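The chain that follows stands alone, in the form predicted alone, written as structure tokens.
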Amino acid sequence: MTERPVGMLDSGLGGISVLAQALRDLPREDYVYFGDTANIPYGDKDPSEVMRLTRLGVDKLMAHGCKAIVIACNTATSVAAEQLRKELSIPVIGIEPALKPASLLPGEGQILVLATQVTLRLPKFHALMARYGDNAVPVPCSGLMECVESGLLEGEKVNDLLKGYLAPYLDKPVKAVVLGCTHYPFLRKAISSLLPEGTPLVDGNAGTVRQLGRRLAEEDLLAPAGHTGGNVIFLTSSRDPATLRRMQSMLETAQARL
């Protein structure tokens, strides 16, 4: 049981940023990653459709004998995590915009929360804002996820999109920027280039992996000390054979840059 893999799923390639963090912090574990690239994006879908697609992704991971599920997608977490915890007998770990750690940083100014429209609209995010949202500004960012999916991490198109989203807020001090979609860490360099030097960019990846480690320990599911982990199986709903190669390439990018 303890040598079984951890399952991760996302609407596409963004959750690979979480996978890279997990490989770094929990290297003895093996992983199965499912990217629902045939149905991307989740961020502009009705919540009932996101729930249906997330269940299908979980079913694929369960078929590989996964001992825990990480929903490496802010939108799918907001919609599906609570219900899936009721339905499954294994740990289900979600991710949410890292507003709490951003709010605890020193300094004054706005906290810009970059995320999809669905993530910002759902009750889970509203509850997060009620607790930690002093000076936080939700910024819906349509189009950024699609850039990452196409491998466009820098350049004129990315910069033009980011300028459109960030410019209205840069006339006031910015304390931090929350990367509230797992695709956005791949855009760290482009985002930082438009902000005052030293502005923190905060994502939920490390906190999610810490929670994964805690839940595995609580359930006595951590891989044994002698287990050589770090193996990754990629799955996709896409029929394009190039998708699996792009997943491997994105993991290499994440491990080198994030």
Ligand code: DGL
Second form
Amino acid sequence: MTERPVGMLDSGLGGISVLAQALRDLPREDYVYFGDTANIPYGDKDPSEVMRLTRLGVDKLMAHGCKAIVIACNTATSVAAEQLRKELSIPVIGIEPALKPASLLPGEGQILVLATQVTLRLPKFHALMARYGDNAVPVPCSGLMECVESGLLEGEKVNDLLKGYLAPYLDKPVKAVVLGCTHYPFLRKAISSLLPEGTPLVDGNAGTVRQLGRRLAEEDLLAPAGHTGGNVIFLTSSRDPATLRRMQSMLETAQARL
Ligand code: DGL
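Show the form predicted together with this ligand, please, because up to now only the form predicted alone has appeared in this conversation.
After this comes the whole thing, all chains and molecules, with the earlier chain placed first.
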């Protein structure tokens, strides 16, 4: 048992959707969250650059004494998780597009997997497609994370972008939409509004936090009973002092809406 915090990182604000889930499901833990805001987006970058940036983020979290690392970013997980697991002596938990749970849902039709170019291009996703992707359609969504970063969670610009990505598939039944980037849960309302009522939107946040809990338990790293927990320290590579306030307010949005 240890009171040391759990570290989480993402290219920016997206991983805060995972952080909100972790605060809900593992409330006794404390968290340090690093958003690499100065280097957004990861999803259009060369994987070697994403690897380099992810390592820098992990170093910052390690310097805070984190007992486990959650890569709260599908893109960085695809690029870096396997390698970091070999290098680090603490648990490294990643997130992947929730295609497996989506494929297990009842019903017929396509499963649209919204994610970044890098996530959809790398072998990790191809392996997922080979197992669970019978009716899945990968849909790379450049530009959506920038909307979330600038606080645009609904409205005309977001809708126009989303329509461009979704419209080509809406003439056939859609069984589910996978939110394969941690920024996209913030766009749930906008995405739902363009789909037939009741279409499930599936993200990997709860599964990732369950895996975090399992790994902490296995390594005897859970916070001890009696530890209050729920403290969050935000870190960012951005020099703009407003970024830390935006992170805090995104956490409040996630806690209120997701
Ligand atoms: N939030 C990230 C993900 O889950 C990436 C967004 C980006 O930086 O392009 O893939």
